[in-house]
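Next up is one chain by itself, shown in structure tokens, the form predicted on its own.
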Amino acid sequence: MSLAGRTALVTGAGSRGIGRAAVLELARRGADVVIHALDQEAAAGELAAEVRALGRRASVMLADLSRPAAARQLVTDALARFGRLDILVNNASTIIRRPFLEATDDDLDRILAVNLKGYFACAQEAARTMVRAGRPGRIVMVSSVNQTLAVPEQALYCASKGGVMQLAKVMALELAPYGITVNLVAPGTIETDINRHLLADPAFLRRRLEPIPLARIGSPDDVAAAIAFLASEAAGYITGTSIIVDGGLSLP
């Protein structure tokens, strides 16, 4: 599964999450990687310098990839910075937690805005990048269990996920002639930044723990060793299909 020689692009990466675990992993097989951050240019300097620490090359780029041009200049720099591009994982989301009766059309339009048309940018840009190039490329959407798993007070987060896992198989249908992939990874519950404090609370965590048969929260790392799966050459005869990394908790 080594990923020598290869450049990759992972938005999302500049907090404690999985876009982290997802740079580090991706630079312990061998990638090159260009690091995205909102704002953090601090964190992702620091993870800059861990993936250099490596033996790998790394950059960092912000961006507010709510705008759609400002998405697809990431991708365009990314690939002026190290020459080519071979892996993009679309990862930088946002959640808005509210319940369906009290969301606003702003509500919807920020979620879709970083969640779907992101991506979407993102991943048109890369895509044409890599057929341009003529080689094989890799996309991995960095989704989440609810593409399918209905949870109250996430209509519009879980409507954002779904609309990724609908584009994500369609991008694999017309992508496939040229030799590009195009997967999911698809978490549950995840100890980042976002919820961390959350986690703190006992009783928070008794309920986020009971419905996991596995019986513990997961990590980043579990989430980006998909991910760096998916990237490789051992994923070449997989596309269009979703990685569950959730414990079981989409089971019952």
The other form holds:
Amino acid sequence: MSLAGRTALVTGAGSRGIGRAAVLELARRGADVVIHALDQEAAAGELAAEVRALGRRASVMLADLSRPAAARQLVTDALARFGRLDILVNNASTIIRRPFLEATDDDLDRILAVNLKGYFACAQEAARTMVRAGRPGRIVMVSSVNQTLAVPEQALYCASKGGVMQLAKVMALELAPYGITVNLVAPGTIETDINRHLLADPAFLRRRLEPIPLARIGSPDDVAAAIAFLASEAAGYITGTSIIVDGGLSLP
Ligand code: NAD
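Would you mind giving the form predicted in complex with ligand NAD, to go alongside the form predicted on its own above?
Up next: the whole complex, starting with the chain shown before.
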């Protein structure tokens, strides 16, 4: 499962979430990492220092991935920084919780711009880079159990993650001849900046815990382990599929 000699780009790693944990796990396994953040320059800089302390190279890049040109430029800049790009972890996403009857066209545009169009632009640019390099590559999409599981008040988020799932599957088909694998990691409830404020409410926490057979909220490290596996040589014969990291939430 060594990633020595590989270079990875992880998006959405400026917060205390799955992206940050993925950066550290990839670095522990030997990868150099380009750390993308929206605007959290200081936090991303601290993360880069942690990566360097592990003996790996790290670089921080800021970009608003709701802008396709910025997303594409991010991949180009990441390639230029270390001279190669072997692994893309598409992770940066946003969420809007609102009843379906109240959701607006602007809500839909905002969700799709980051969660689907941003993933598309980064993935296409990275795949083109990998094809040009003529080396096998790994693309990991951080999706959600909501790629298939319906949740009230999250119609737009669920739609974006369902779209990412199908995007990844078709990419897997078309990129297989180039030795590029494309897989999804689908987390359940993981405590991160995206939901920390909600999980602090005991009633909300109880409701979230109740349907989880393993009886705990997941950690970013739980998800990072699956990302690192899919990014490794060990996962070389796996493509177009999902690893569900949800403590059994979606079993029933
Ligand atoms: P997070 O809020 O820590 O991470 C999301 C990141 O995306 C943030 O760093 C944010 O700055 C970045 N981002 C948002 N809009 C952006 C934009 N326009 N341009 C660039 N970056 C932008 O939350 P997280 O839980 O670590 O989320 C990581 C991934 O995991 C997301 O794809 C999310 O949908 C998925 N996920 C999380 C959970 C959970 O319970 N935490 C469950 C299922 C799926």
